[in-house]
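Below you'll find only one chain, the form predicted on its own, shown as structure tokens.
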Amino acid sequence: MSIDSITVAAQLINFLVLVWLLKRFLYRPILDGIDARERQIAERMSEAARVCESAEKAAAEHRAEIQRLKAAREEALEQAHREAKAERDAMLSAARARLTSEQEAREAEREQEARRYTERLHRKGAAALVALTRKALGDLSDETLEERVVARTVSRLARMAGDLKAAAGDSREAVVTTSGTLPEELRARINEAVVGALPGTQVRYATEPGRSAGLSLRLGGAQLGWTVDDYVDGLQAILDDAGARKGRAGAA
């Protein structure tokens, strides 16, 4: 079989034309479509990567915010606990102080009431002692209480003349204080005793209606006295000592 060169050439030309046509109108659009699709996929993958990165960043920020809120909540709870404890301590301290103050006030009131009772008892005892003394002196020796007091003072002046001179210093005025006015006869006895013990000394008399029965003589820094209160105080001391002894005996 013979080969027709013209036919072969024509077939070759047709094949090349077909290849060109296919490349120009078929393959190129398909390749362009594939390239565009790949670019879209790449853009979507890049967008997805950015979205994932943003999501991870948002999640990290969310976790950080949760940790911050937890820390703030713990701090707020701790602060509230400290404030509650401080307030509780302050209230307890105030309550203890108020209780102590009330106890001290009640104790002071009891002590004051005891003192008032003792003072009333003291005044009643002194009044009873004065009345008994007056009666005893009147019944046994026909002597008044004032006369007995003056006699006692005069006898003590004689014995204490040296001490009174030393304590009187430059003072030359003796002050005699009584609850009532002394009769002139008794004043004369005192004046005589004072001048005898302390020559050159003037005697001045004063009265204090509220004081107990008795007499006090003051000369400079020295004071000589005899009052019913002294005896009542002595009697009270004896009673207190006896009560304390009884209390110790009961405790033993």
The other form holds:
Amino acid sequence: MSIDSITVAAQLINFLVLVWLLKRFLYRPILDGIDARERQIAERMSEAARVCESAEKAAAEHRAEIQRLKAAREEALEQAHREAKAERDAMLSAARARLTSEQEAREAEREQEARRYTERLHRKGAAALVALTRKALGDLSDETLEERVVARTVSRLARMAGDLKAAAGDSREAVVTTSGTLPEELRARINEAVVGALPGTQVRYATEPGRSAGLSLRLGGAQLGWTVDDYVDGLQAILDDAGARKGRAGAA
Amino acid sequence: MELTPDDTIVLTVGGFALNATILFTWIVMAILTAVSVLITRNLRPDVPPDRWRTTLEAIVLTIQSQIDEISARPDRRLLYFAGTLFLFIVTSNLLMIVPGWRSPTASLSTTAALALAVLVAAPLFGISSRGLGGYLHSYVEPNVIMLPFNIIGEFSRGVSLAIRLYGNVMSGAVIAAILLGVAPFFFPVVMDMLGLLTGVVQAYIFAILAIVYISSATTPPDSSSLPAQEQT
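Now that you have shown the form predicted on its own, what about the form predicted together with its partner chain?
Every component of the complex follows; first up is the chain already shown.
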């Protein structure tokens, strides 16, 4: 066992050469490859981190957009609800107004119809009353209604001459109004009574075809006469009272 | 019986005798270089590593991790040096299973050359790392009285490295040769298996010790505590 100096030197050189060879063909390529791969991995990790960050940012934006859309939808729904409620209220108000208007129109029409009916009834009642009165007067005293009315007016004129003068004031014209033209005989009786009761007073005759049977004498602010309307009104009151009694009995 | 391959002259050219130690060293060098070239010739970042390249990377990274664990100042030059030590020794030892193989590490000249390389490398790495003054100052620490002891210690490191490796490898061959005469059909197999194990362990120990020596030379004494030297 000995150490050969030449072999030692040769082995030392061989070892140094092997160090160079392995450095050239093993370590550097391997380490460079590892470094390159680690750089690549680091770049990919960095890229992945960037992508992840971008994705998180996009996700945050997406969530914010969803929140915004949700809020907008809620706002739109709320707005729609408000508008629908307002429109419903408006439609209800319009319907109520229309209903009220229609009710008022129907009420007015009903009242108008009632008035027309009352007027017709009034006229028919008056006509019937006049006809009955004429027939009764003709049958009982052989007089016409106009004669009886004039007689009644003349008698009242004589009794109320003082009151008429006071009410007439400065007026010196008496207006006699009837539904039809009075016969000359009856006019003469009226003229005579007026002149007798109210000296200096002129009598003028007027006709109103639509008015009820009877006679009215107007002197200034005073009026005297007789018409069938008073009796018809009394008849109407009797009929209304009878209808009301019948309604209460039916309800009971 | 030839205890060392230095005595086996393979070829004589012009008065220069080529012994088995140098020849088999060249073979190991050729094998290592050829394998490295073959595996790393198509090494590109875009090509995924195959199993051989992965094996080489694992070996290199394992050596690098060992250096990182031991040395306070990891250096790639240390990887080149210690890695080559390990690969050369382990390849030489593992090839002992090949019939007729004469391991270069069974030669005291080889182990002495490797120890000498470590002895020279340690101050070089130390000077490179700490500067000439800093490195020389380590010989008079903790005081100047320790100068001769530090020099002796430095020299004894190389001697112990060389003797340890040579002794372990050569003793394996000697024991195998002795037992071959006792039980020629059983013991050689067992000894070859044991030789493979001890070959790897010796390569590891030699490389680790080299790293420790060089690291102790490159690291200031007060910068870190050095790991305890491994002994066999």
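Bear in mind that the values here come from a model prediction, so they are computed numbers and not experimental data. Superpose the two forms; the largest set of C-alphas matching within 1.5 Å is the rigid core. Residue numbers count along the first chain shown, from 1.
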Review point. Against the rigid core, is the Cα displacement of E53 between the two forms at least 2 Å?
Key: yes
Practice item. Note yes or no: does the Cα of A158 move by 2 Å or more between the two forms after the core is superposed? Key: no
Review point. Is R204 one of the residues whose C-alpha moves 2 Å or more between the two forms after the core fit?
Key: no
**Study point:** Core-aligned Cα shift of K70 between the two forms, given in Å
**Key:** 12.4
